[in-house]
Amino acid sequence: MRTSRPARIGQYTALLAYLVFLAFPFLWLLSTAFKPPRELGSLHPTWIPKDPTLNNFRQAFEEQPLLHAALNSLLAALGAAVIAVLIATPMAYVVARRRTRLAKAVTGWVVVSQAFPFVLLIIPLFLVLKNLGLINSVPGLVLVYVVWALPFALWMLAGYVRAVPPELEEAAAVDGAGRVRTLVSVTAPLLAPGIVATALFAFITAWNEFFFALVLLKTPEKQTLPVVLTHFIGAEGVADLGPLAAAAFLATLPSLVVFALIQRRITGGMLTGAVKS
């Protein structure tokens, strides 16, 4: 189906406007990161700093152990993403393929569990982790993030599993493949975009998480990036805006890099041509 030229121009304009809207906070953060304090207090702020400075970055690095905190965040986020996906994938397959009452109940519980507020969970969780000797440790934080990400990951992956036509697995079975072979050679590759998307979700959630990290990590050398970023904020929300913007800008980069690296895998359309229509 061909669209007319005016319609195409309209579509592109809308898309461009949407992209600008999405990019606005990031670009503003970037602009703020390079502004000296006097420009931050200007009534007529400009996009391009009039007197750009790297002082905010220098101050941010001097005042806070940003690189160490970034490494802690990376460990926690990567660990959470990998483990959540490893656990959620087989569970999602069972939930999606076996339409039993138990599977429905599990799905229902998963949805309900997302409604629990953090504060309700944190004290029992803290006590459990303390007994396990996992307070103030990145593995303890990974464990929490896995538990936190698992329900949504399961729910998300179950949707991807349902999108894989069962006929493909049946065809593989007819061709003589066993269940494991079918899962590994037929289903798993088709689930790849879903697995990548789910891992990305778990990674970003863990990367940005603040409250659990604040409560569970005691010593400065264990703290993650979101916790360290709040050190630029004082009582009643007063902020050291320049260094905060500089540090926050750096903190968004890994997420962007991860997105850039794997976005093709998410939108790759792995199912294209799998079934004749």
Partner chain sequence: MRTRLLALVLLLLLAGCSSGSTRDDGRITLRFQSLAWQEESVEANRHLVNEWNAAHPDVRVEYVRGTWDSVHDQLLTAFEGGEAPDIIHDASDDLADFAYGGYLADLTGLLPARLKSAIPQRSWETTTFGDGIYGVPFLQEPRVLIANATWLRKSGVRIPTPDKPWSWAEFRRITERLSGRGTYGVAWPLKEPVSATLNLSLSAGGQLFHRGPDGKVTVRFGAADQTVPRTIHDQANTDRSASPTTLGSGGSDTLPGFFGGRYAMVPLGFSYRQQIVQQAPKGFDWQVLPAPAGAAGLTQGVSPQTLSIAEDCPHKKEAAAFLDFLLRPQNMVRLALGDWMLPTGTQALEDPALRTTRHGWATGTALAAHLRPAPAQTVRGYPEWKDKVATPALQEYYSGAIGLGELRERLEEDGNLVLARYQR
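Basically, rigid core = biggest C-alpha set you can superpose within 1.5 Å across the two forms. Numbering follows the first chain given and starts at 1. None of these values were measured; they are calculated from a predicted model. What changes on going to the form predicted alone:
- Comparing the forms between the two forms, the C-alpha position of Ala173 differs by 2 angstroms or more, with the core used for superposition.
- If you fit the rigid core between the two forms, you'll see the Cα of Asn136 move by less than 2 angstroms.
- Here Thr182 counts as shifted, since its C-alpha moves by at least 2 Å between the two forms after the core is aligned.
We have the form predicted together with its partner chain; now please give the form predicted alone.
For this one, just the chain is written down, with no partner chains and no other molecules.
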């Protein structure tokens, strides 16, 4: 069924408006990061800086330990992504392939858990980490991020597992492969796009997370990048806008770079030709 010309124009217009809506904060942040203080205080702001400068970036690195905070964020995000994927993959396989009441209950719990607010979880998580001696530590923060990312990771991977033809696993079983061997050698390679997408979700969520890091990390040397960015705001709520924009721009780059590098694997169809018709 072909779409009429006015309908296509409307679709492209809506898509363009959505792209502008998404790109506006980032472009404005980029513009602000290169503006000198005189232009930042102007009553008539412009998109393109008239006198671009790198002083905001230099000042940001001089005022706050951005590199150390970025390292903390990287360790927490990578740890959460890897652990969440390692745990969620076999769990998703069981949930997708075992049509039992327990599997349905787990799926329902995953959906319901996404509605829990951060405030509801922080107190029990804080008490658990306190008993484990993991308060004010990056490993403790990784554990919290894994708990937070695991339900959605399980839900995502379960959908990818259901898309894998069961005939492949049946053929492996005929050849004598057990459940674990089938998961590792047959199913897991075909889940690569799903695993990458899930890991990316867990990484970006942990990299950008602020609330848990603010509550659990007290000493400056343990704080992550989103928490350190708040240090550019003074006690009276006045922001040092230039360095803040420069630091925030740098903080967004890792997520953009990671997504740009692996987006083809996310969208690529790796199941094509897996089963002969």
